[in-house]
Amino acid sequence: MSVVMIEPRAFPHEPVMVQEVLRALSLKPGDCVVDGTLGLGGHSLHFIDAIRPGGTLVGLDWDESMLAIARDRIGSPSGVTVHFIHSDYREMTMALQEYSIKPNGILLDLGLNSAQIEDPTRGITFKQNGPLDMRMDRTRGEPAAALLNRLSPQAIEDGLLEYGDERWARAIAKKIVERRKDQPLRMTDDLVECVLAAIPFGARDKRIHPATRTFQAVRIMANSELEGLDEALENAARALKPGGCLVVLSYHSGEDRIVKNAFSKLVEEGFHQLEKKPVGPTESEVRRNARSRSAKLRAIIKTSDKESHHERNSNYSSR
């Protein structure tokens, strides 16, 4: 079956929880801000308005195609210095050291954007058939197909459970292994067929496609998305200037659990968490942008004294 290429610029892009992110970061002219997951540059376009004149924006992304689109969208804005870096956010501190930068704010949006999700050549979507790849950085690692064709049944089951909360994980893993004996998985439809064969029709969740959790889990496995996340969060927070803020947007329980635990460790070191519980999107945003529904925002401040703890928290809570 032929695969239709989709131009990423054709997708509408609305960054998630923009006002909540801006409120937490509390950027001002001259500040330095790092968008560690630049994507299509939606959040960064708002950051530029907040930090000009004299500000610096550092945008990182491990997906070269997304970085190219963001570079095109952002351009060379007046009054702001911009650095675009092809890098995983887990390598952020090395990039910051290279530019001798101590940021006032850092954003890590751990979700995907429409261009990545809907492009069938990436294999992330189950809505259209395409190569079962799923890698964000296609210059490294192995495609999802290769992963599923070599992992043991137990490893596949464990991944579906841990990263997708898939209660049919064992049955799906069994079908994948049975399928690959005769014909290795190559396309997204191959994986969808395994899921549909494993989950009885009457037991399927009526709210979402039966393959949703499996595709999420396999994507996380293929990109090692949660590997080193805790260390990356701690390093990013420590790289901030005193008074600087790290904001993280997570989208499923596994991610949020890691963020919560990392922030708890940082609090023990003297950092200050803006809210003990994660902040979610408003009802109006969810109606406008369905992909924001599962977003959870957590933010933490690198402070140098108790007064700044109280002052910054009061400022955030009163807005």
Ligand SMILES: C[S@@+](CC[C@H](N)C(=O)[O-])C[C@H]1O[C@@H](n2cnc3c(N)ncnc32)[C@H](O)[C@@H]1O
Second form
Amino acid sequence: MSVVMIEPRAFPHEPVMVQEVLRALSLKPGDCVVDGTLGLGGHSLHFIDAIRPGGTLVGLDWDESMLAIARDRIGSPSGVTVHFIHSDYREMTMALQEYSIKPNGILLDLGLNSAQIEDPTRGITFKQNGPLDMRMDRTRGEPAAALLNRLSPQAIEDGLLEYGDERWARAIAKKIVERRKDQPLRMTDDLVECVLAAIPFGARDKRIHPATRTFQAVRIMANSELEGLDEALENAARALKPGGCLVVLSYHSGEDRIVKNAFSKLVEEGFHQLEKKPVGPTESEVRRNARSRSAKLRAIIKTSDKESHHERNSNYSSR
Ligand SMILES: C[S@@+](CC[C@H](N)C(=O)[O-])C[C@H]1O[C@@H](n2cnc3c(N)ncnc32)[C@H](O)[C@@H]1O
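Show the same protein again, this time as the form predicted together with the named molecule rather than the form predicted on its own.
Below: every chain and molecule of the assembly, starting with the one above.
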């Protein structure tokens, strides 16, 4: 497996809703926190300050090149034990068992980050031509091109609708299938051409590139990003210490729906949601950091002690 080395300073990176995440997690010195989507380590750098001294940070990412960048940015901070683990967060319980860890807090900041989007060798962006791969973990799974050259038109249409809310899903799926009869899709430009051929000029949303929704949907399909997310959320919440908190940041309706349903199930088991409705970023954060625009934060606490939960919950709401 080849690891793409990316210069970390090339990515000025502001983690999304960091103050809200920290408030929900309420980390203290000595706590153990799991960053299940380490990325560039933006949130983790804040966690380190909160759990120092004596704390433990476990950072997971399924993308080895992100782990390399995060390792470089985080280094070996004094007073904190750090474990970097190449893993899917859907296998988090196994990783935690290996280190005999029961976390006080877990963050899942879903999706992907700018370093991954902007790397043309990954084929995630439509802005530069590159191989239509899109996999986050290139050690497993099927590249997006192979998937689109194999799936039935109905399966492509369903994916574009479900994961991209793409109104032109049927027309785009039809163009993909027509095209692959002559020549299989190989590059990102091949997919962009299918989208442009399918959506009439006058019907295009002028605020975003016509291929935005299709690329998002195909990326989610190629990585099976939402498959097993519900179970992963439930397992993560159950792995917490009593009083511990799971925070999830999601970025589109398909993700948020799964988080909402998983949390409702956990509430029936006795977990407590910090807010019934998801919390969004402040206007000033959206102005500063466009990526936060669609973020939704949901947080849930594992506790058998209702009093300590109520205390924590009222602290959270009043801030
Ligand atoms: C939005 S970024 C996280 C950014 C991070 N919070 C920061 O501030 O730098 C999401 C990260 O999660 C990783 N990721 C997405 N799905 C994953 C999964 N199922 N298992 C492990 N990592 C995953 C991606 O590779 C990406 O690096």
